[in-house]
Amino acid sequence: MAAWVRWSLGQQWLLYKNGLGTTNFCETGCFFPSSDDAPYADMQHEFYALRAGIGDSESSASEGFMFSMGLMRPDSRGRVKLKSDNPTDHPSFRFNYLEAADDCKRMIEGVRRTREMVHQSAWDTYRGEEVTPGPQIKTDDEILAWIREVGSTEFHPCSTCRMGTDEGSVTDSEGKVHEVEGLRVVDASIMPNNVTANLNAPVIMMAEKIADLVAGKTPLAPLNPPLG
């Protein structure tokens, strides 16, 4: 997006509180099961009332709509490794997206279910021709190849310093690093596993609770509201 366009959007919002600057473009979404066999809502949708090249350096918005789809609780596991004994050297990250066969299967099923949603009658007024991956992409192999080509991260990594008591854990339930004095980790890396949600709210919750422990405050009593 050109600089003058960004400036214009900002001015319109500051002066009139309207225009494209008032929206983050994904104001609605849902969690849904990738198939009838999924044991929980293992996929997330974010819906955009436009078509655009997400992440492109130049604006490409046009008429239409699109979804972004993310996998909840992936089985694929990455790694973080030190490059050297120099603490100023950045570590090496490998995320290993779609390493696990079940992750690939669920993503493929998620694409198929998304197509089912879009072909419901409520979309008849708005639906045009499928642009990507396109109606010609049909088989599992074709869908997976498209996912690998266009897929990207939503920046929700976690569990690299997971809490626990086994040999593979790094911290305890208070974020203290095992066998290291005076060091805590308080971010998404201490989560034992991912959750069916974005990580912002869970990390805030963990940080507030551990901050109370550091400050010597008595933790709040558990709250168990009735279900249903």
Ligand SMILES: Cc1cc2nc3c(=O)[nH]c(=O)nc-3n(C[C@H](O)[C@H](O)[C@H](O)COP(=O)(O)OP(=O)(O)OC[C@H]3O[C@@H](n4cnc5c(N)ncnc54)[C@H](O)[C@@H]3O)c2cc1C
The other form holds:
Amino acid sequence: MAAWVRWSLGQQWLLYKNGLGTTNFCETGCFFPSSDDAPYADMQHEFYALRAGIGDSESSASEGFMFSMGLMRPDSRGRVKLKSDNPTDHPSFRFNYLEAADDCKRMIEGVRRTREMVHQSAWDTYRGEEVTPGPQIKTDDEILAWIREVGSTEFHPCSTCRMGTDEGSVTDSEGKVHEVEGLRVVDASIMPNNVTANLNAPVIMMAEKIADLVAGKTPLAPLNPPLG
Ligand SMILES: Cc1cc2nc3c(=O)[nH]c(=O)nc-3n(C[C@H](O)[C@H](O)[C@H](O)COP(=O)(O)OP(=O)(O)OC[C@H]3O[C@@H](n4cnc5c(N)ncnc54)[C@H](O)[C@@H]3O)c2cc1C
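Okay, that was the form predicted on its own. Show me the form predicted together with the ligand next.
Let's see the whole complex now, leading with the same chain.
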């Protein structure tokens, strides 16, 4: 998008509070089970009322609609490793996306379920021919190859320094590092597992809870909502 178009969009929003500048293009989403066998809503959809390459540096928006789909609580495990004993060196990260067979299976099922949703009658007036992956991509292997080709991340890595009581855990439930005096960790790394959510709110919740503990305030009683 040319700079002057971006500038005029900004002006329009500033002066009249309307136009394309009023939307982040991702206003709707949902959590849904990838299949009838899924034990919880293991997929997240973000819905866009346009078609575009999300990561493209130049705008490629065109008429249509699209979903981005993400796997909640994946089984695949990555790792963070120090590259050297120099503390200013950035560590090495390996995410291992789609390493676990069950993650692959659930992503394939998620694509099939997305197609099922789009073929419901509510979409009849809006639906054209499927653009990506395209109707010719049908088998599990074809769908997985497409996912591996185009898949990216929603940036929710966590649990590299997880709380727990087992050998591999690093902190207790208050973020205190086992066997080290006076050191706490309070960020996404202490989550025992990933959650069915984006990470910002859970991290803030943990930080608020542990800040209360540090300040000596009595934490609020747990609500114990049903798990799902
Ligand atoms: C591109 C992107 C988009 C995202 N979108 C969403 C979203 O839409 N919704 C959502 O819920 N989540 C989103 N997330 C995820 C969310 O932002 C993170 O999961 C969350 O911020 C993690 O919180 P944190 O406290 O663990 O780490 P961070 O928020 O990364 O905080 C770490 C802090 O430590 C500081 N720091 C690092 N090294 C040092 C050092 N040596 N000394 C002192 N300070 C240091 C950093 O400057 C930073 O302020 C997104 C993440 C990314 C990257």
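Positions refer to the first chain, counted from 1. Just so you know, these numbers come straight off a predicted model, no measurement behind them. Rigid core: the largest C-alpha set superposing within 1.5 Å between the two forms.
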Rigid core fit then residue 41 CA moved by 2 Å or more between these two forms: no
